[in-house]
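First, one chain by itself in structure tokens, the form predicted on its own.
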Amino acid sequence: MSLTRTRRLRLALAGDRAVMAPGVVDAMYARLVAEAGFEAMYMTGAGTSATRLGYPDVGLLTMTEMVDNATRIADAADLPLIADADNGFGGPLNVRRAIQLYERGGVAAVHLEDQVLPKRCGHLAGKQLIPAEDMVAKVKAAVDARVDPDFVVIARTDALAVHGREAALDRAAMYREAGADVIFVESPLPDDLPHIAPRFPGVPLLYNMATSGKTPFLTRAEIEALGFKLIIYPNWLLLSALEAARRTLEVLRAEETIASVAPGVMSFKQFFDTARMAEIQELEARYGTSPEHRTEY
């Protein structure tokens, strides 16, 4: 019997190496991460907001929109999915429902943050926090709500940028005591990094390799040496694709033909193969679609 995704993530977090989870915003990015051989993936809230709404991450997406996106991503690739669950979309009762929906959707882990509603991206200024005791209640609600004991609850604190390092570490310790499986101290600067792991011996810690540049772009080995066990890379794939798309549009506008761009992009066949063409062909053969009507190149 194959291991569940939640169990695979738990085992990976207990291993010797830090788990690398590239950020995805939809099913096709999930397919690319799986093809590349990574052991986990991460649904970025900022990327989801940008691709679904065309707006920055300032708390405009609802719970059902976030869960819907996570469910589609989880369905697209057999990898443990770690998903952004913002601040739980309300109080402890909202958190309970959010956890239940994410878990039913095939997600292996979520992170919850201690910002007010509406929240904003953790690497933007102007953040506001709820009282630590209120976040403790949310963490307890999340732990209580999960059905699968391997489902991973990650508690994130944004206090470092608001109240400083010690306040952030104190909050993180309270969230760990409340039952969080993984601790996520958001937006640490280089001077902060050596101080996090010593406060949480034996506790898995999350390193957010965000694109803002506030937290340094370290290697996996350097991050492991600092005591972190999970690394997320939220929007790197999306930003790479957006820059490539912008260049394609510039060429098309200037040259009025796509000919010079075509050799440098994914082929038609690669595109459909990544989108699980082989699975479609196998299903058509299994269910008796006549050979002349089967999907072929």
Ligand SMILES: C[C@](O)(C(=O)O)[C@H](CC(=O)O)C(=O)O
Contents of the next structure:
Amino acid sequence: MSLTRTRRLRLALAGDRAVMAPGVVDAMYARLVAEAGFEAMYMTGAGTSATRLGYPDVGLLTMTEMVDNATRIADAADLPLIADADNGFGGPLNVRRAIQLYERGGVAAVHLEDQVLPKRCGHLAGKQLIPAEDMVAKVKAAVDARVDPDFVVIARTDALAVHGREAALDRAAMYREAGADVIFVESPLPDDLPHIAPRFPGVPLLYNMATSGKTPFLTRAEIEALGFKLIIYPNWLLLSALEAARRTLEVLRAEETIASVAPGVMSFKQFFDTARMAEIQELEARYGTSPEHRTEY
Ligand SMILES: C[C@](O)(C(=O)O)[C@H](CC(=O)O)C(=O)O
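Same protein, different condition: the form predicted on its own was shown, now please give the form predicted together with the named molecule.
Starting with the chain above, the whole complex follows.
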């Protein structure tokens, strides 16, 4: 029997290399990440907010909207999914319910942060935090709520940008003590990076390769050398696709034909192949769809 996704993530986190988790916002991106041969994927809350609402990451999505998105992503590819769970959508009881739903939805790990409600993207200014003790209670609630002991609870602190490095590391240490499996110090600047791992010997640390550019765009090997074990790439796929879509629209507006764009986009066949056409065809054959009615290109 194959290993559960949570076990696979645990084993990967215990390995020598840092786990690379490209950010996805829906099932198709999950398919792409799996096809590209990555061992994990990440559901970005910022990207989910943008694609679902057309609004920035300022805490407008509800818990059930986030869980719904995560569940569809988890259904689409057999990879451990690390999901953004914002600030847990309330107090410890809200965290408890959120963890239950994410876990039932097939998610392997979530990150919870110590921002007030409503939260905002960790790379934006003006963040406000809850008291560290309140976050400790949320971390405890998250750890208690999981059924599968391999489900990974990641505690994120947004304190660095608000109260400075030492306060952030102190908070992170409290969250680790409360049971967090992985520590996520949000938006470190280049000078901060060498100071994080020495405070947490043996603790898996998350590196957020956000598109803001505040945290530097290092290589996997450079990040490993700094002592990090999990790298998320939140919005890179979405921003690549959006930029390509913007260019397509410019061309269409200018040329009033799609002809010059056509050679550069994913082919019709590749699109459906990535969307698991082969599985559909096999199911049709198995369940007796007559040959003339089977889905074919
Ligand atoms: C990790 C993050 O929470 C996300 O939603 O993906 C964001 C990333 C981003 O906005 O680029 C964050 O707050 O860092």
